[in-house]
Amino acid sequence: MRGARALAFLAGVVYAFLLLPIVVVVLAALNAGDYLTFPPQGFSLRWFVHFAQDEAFTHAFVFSLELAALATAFATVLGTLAALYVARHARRAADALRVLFVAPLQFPAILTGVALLIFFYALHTKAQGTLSLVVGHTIICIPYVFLAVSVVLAGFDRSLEEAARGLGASPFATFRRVTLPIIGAGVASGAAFAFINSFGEFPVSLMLAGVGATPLPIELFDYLRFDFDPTAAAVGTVNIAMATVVVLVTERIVGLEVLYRGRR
């Protein structure tokens, strides 16, 4: 009994430690004062209005959405294909390939950004811009999809595919109607993590951002160099809201998919 209470208390402390920074940011965004302070000096939505009316911030916000969408799309396709190949075709090289595909998670993101910057310069291409950012964000997002899909494939029953092929289904039809619905939960989860990570990515964006291609975290970083008002907290609150919406939508989609499979 005491052990259960101690465990519950420890879990509460951990949750409080994780949620406290979020609460502070949200309350700071609602601050009616002119400076980024805590506790807030009254409550107001003025800084959210200031964020919405600031052309640089709105442009960076839209650009981050587009960048995250592109990076997520590419990472989802590449990460899923990589997971399928490693799980089914790679034999002796499977372990080495797993390490390779999750390598961006094992090294500091700033090193990945510097390496990409040097790589693009070596190719004599534009090292800083939209294309470079899409490539960079795709690379750092692939591991999330790869790991999520790999977990689902670990318990995959290959006899279902064999039965479909035995009934005359083509390889593409088998993948579309059998494989993809089963691994769909992993694909959706990996895509959600990829989108959230790309939208808030800072180190790689810092190295590869260029004129007219500035994601929201970099725009916020530049803003804080000269201004220190609650607009920064408002931007942080928007990021928190974005991540929350993505997680809730993904959970809803995955939940419906699991429910559908259970009824079958």
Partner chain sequence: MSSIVLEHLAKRFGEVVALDDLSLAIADGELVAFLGPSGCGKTTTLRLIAGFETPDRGAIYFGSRRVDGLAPERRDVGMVFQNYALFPHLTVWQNVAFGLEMRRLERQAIRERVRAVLREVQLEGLEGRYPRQLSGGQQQRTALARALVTNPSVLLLDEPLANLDANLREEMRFFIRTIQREHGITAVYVTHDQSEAMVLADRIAVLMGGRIVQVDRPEELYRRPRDLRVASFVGVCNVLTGELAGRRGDAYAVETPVGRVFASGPEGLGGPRVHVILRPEDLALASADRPDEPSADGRVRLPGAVVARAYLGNLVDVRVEVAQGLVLRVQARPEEAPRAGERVVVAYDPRSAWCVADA
Contents of the next structure:
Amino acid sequence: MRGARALAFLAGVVYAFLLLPIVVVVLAALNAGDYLTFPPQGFSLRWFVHFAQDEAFTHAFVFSLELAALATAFATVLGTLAALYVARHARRAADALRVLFVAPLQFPAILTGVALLIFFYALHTKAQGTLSLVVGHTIICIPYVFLAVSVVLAGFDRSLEEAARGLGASPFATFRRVTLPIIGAGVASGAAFAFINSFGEFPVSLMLAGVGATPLPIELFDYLRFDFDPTAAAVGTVNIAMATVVVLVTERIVGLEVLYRGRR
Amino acid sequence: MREARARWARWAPFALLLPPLLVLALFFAAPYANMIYISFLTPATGGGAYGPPLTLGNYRDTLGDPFNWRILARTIGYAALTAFAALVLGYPLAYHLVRQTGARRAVLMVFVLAPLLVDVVIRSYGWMVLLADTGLVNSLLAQLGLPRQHLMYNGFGVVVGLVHVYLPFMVLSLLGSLGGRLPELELAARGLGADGLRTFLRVTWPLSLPGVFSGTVLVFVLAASSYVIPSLLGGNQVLTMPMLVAQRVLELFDWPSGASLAAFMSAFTLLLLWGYVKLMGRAMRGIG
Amino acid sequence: MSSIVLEHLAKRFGEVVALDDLSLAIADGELVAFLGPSGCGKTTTLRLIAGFETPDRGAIYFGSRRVDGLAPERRDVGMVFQNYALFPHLTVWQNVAFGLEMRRLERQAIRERVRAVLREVQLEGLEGRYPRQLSGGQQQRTALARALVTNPSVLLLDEPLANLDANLREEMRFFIRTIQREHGITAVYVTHDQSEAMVLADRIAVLMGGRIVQVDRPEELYRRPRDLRVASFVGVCNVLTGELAGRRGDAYAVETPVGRVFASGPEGLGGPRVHVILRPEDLALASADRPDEPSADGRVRLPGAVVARAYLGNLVDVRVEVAQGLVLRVQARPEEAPRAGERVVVAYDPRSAWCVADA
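Write the structure block of the form predicted together with the partner chain for the protein whose form predicted on its own appears above.
Expanding to the full complex; the earlier chain stays at the top.
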């Protein structure tokens, strides 16, 4: 019994370690002082005001939202198609395709970024900028959608689609009225996950960001190299709030564990 | 009519596969292949232009430069230290988490995984707030009348950050092999007269080796290729391999050299992993 | 409503031959059960009729309309699946209305049809429930309502009762039979349960190895099976194997290990090796120490010893060894059943025994 309590205590310490920097960011954002000290110096929202008034940050924030939205839209369509094919039509190629569609998660993102940058230059396009970022982020996001949709498809009963066809629904009507509503939750959580990962993606953005096309993490990174006043904390708190929503939604629908299995 | 339908049924599925396959082939496989190709091209002086003839010169330069080896050694050292620390912290956490049930388990699971969804830069910032010379930890130390410590812009800060970021992956790997029928087997061992320590050494630890193995490999690989943490928590004091690659590519525009460096780093990491796999394979014989 | 004609259907999956030249005509309003062990091709045939699979060869007609090239949604079939395949995201009402919506009926018409069908299957009051909130029997009836609501040309049922418990299964057999009769709808019913097929079907098609072995009314199938496989699949049977030794009146004489026995059989039975099939309920027991029990009726009498008995409530299953290693199962009334070890005589009427040629 003493062993069990010691174990619970030990685990508690590690949980604290995991959550500590996140709590600290939120506290720093709400703290009135220029930097967080112990004890805190009172409550204030002034860093959020700073953030709202800082044009570089707000611009990067909006740009990141747009970028994540675009990349998520593409990745959701592509990842869902891939999952449908692998779950239903791929026979001998299933394993190879699964490896391929999860690969962008398993290769070091910094190398993927470098490879894309060199590749875009070779194509004589404008290598750094919005278009490149959208492509790069789409690639990075596909595995999340693929994994989430694969999970719901694994539990999908094909006879539901046959029942719909038998009742007079065309293949398209069957997909829209039966398949999509049932796998929809998986698609949605994959998309949410893709969005949040695109929003926080760093290495690929570092390589492909261009003039006027700077995602928020890059902007923050540049800022923090010279300065770390709590404006960054305010930005971080907004990000943490977004992540919390996604976590709660995803955990309900497919379970978070599944989406990181691909890392193996 | 039936022929037409049969033909359609055979080919229609490829309409699903084609778009994602094309996108990944064009924007994932092709860029990597291109990068490897470029690592064999001759760099031109200045401006990022490069071209034929094919050469091994980039690799000769990369391998011949002791500076690169020093950076590689440091990168691998941090990654190994991170994997070890993550194992030490993650093992009790996973052991505890597996034995929870229901809503409690779900909440704890969220605690483990949620940090992964927060922007790495912001997580690093959290550590900066804590570890800076004027940071939270030092202000606490000062209150207690203790001397200030240098906690970041050095190896310590980098490893703390790396452990924090990759610990969840370690926990996930361990969960698999610490759950299942392991709790039952432990009870069986206790029933056969083994005490707590011997149960752990003879049953729990050997059976959890697959999880330990996959967790350490995963964290090692992720840590070795991390860019953000060493840049922010190491300041300009700590240079690692991914930073060096990025520097060559972004600041010096020396792509053949950057590409060969990337290949060098990947190859060496794989080589180490191969040795580790052999070693662990011997230890795990019979567990599968 | 229309008849169903299957002509020379063949289907293989890779190397496996699922159907091998299957032909069958099902009359308008008839219910035919496909009976057979798993893997015999009965479900494949049903899926070909529904349009979920395409035959490699052959044709399928509903009435005069050839349907085998049509997509499932254009065939106008109603199907009940083994697991019901109810849409989990739709309520009972929405599940049943689905087929009507696909046919673009007017709202008012949909409402009336759905209400009428739900009343028929006694699901009034459960319209707003989701499938997971229903019992197995209710799910089954929802599936039936969904299949019937569109007034399809044919009704296809794939082991619809397999997931219900025994009591409910018996009740639902009669329910499905009644509804099918009332609608006068042509139906195909796939099952591996011979008693279900007996109760429900106008005719039973026994499938084995991708072919129809025999199609007949249930009594015919039971009393006059074509071969030993059919006989043992449709019920418990005792088998005496021997050589055909000629005829005596309507009966065949067969030389067996227990002596010469007599049995009826099909016209032109081929020999020499034949099997005499004896159903347990057609065998009677007499005590061996009264050998002169009335024998004027021409019954066949086989002496033996009781080796085991099992009490089943309404009757006793008695096992009698009539020759070395040859044991017959006999049904006896509990108050008349002999004890183990007792010597008895097994008697039967040659008209109730049936001979088949060796396959």
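Throughout, rigid core stands for the largest set of C-alpha atoms superposing within 1.5 Å between the two forms. Keep in mind it's a predicted model, so treat the numbers as computed, not measured. Positions refer to the first chain, counted from 1.
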After superposing on the core, C-alpha shift for Val13 between these two forms in angstrom: 4.0
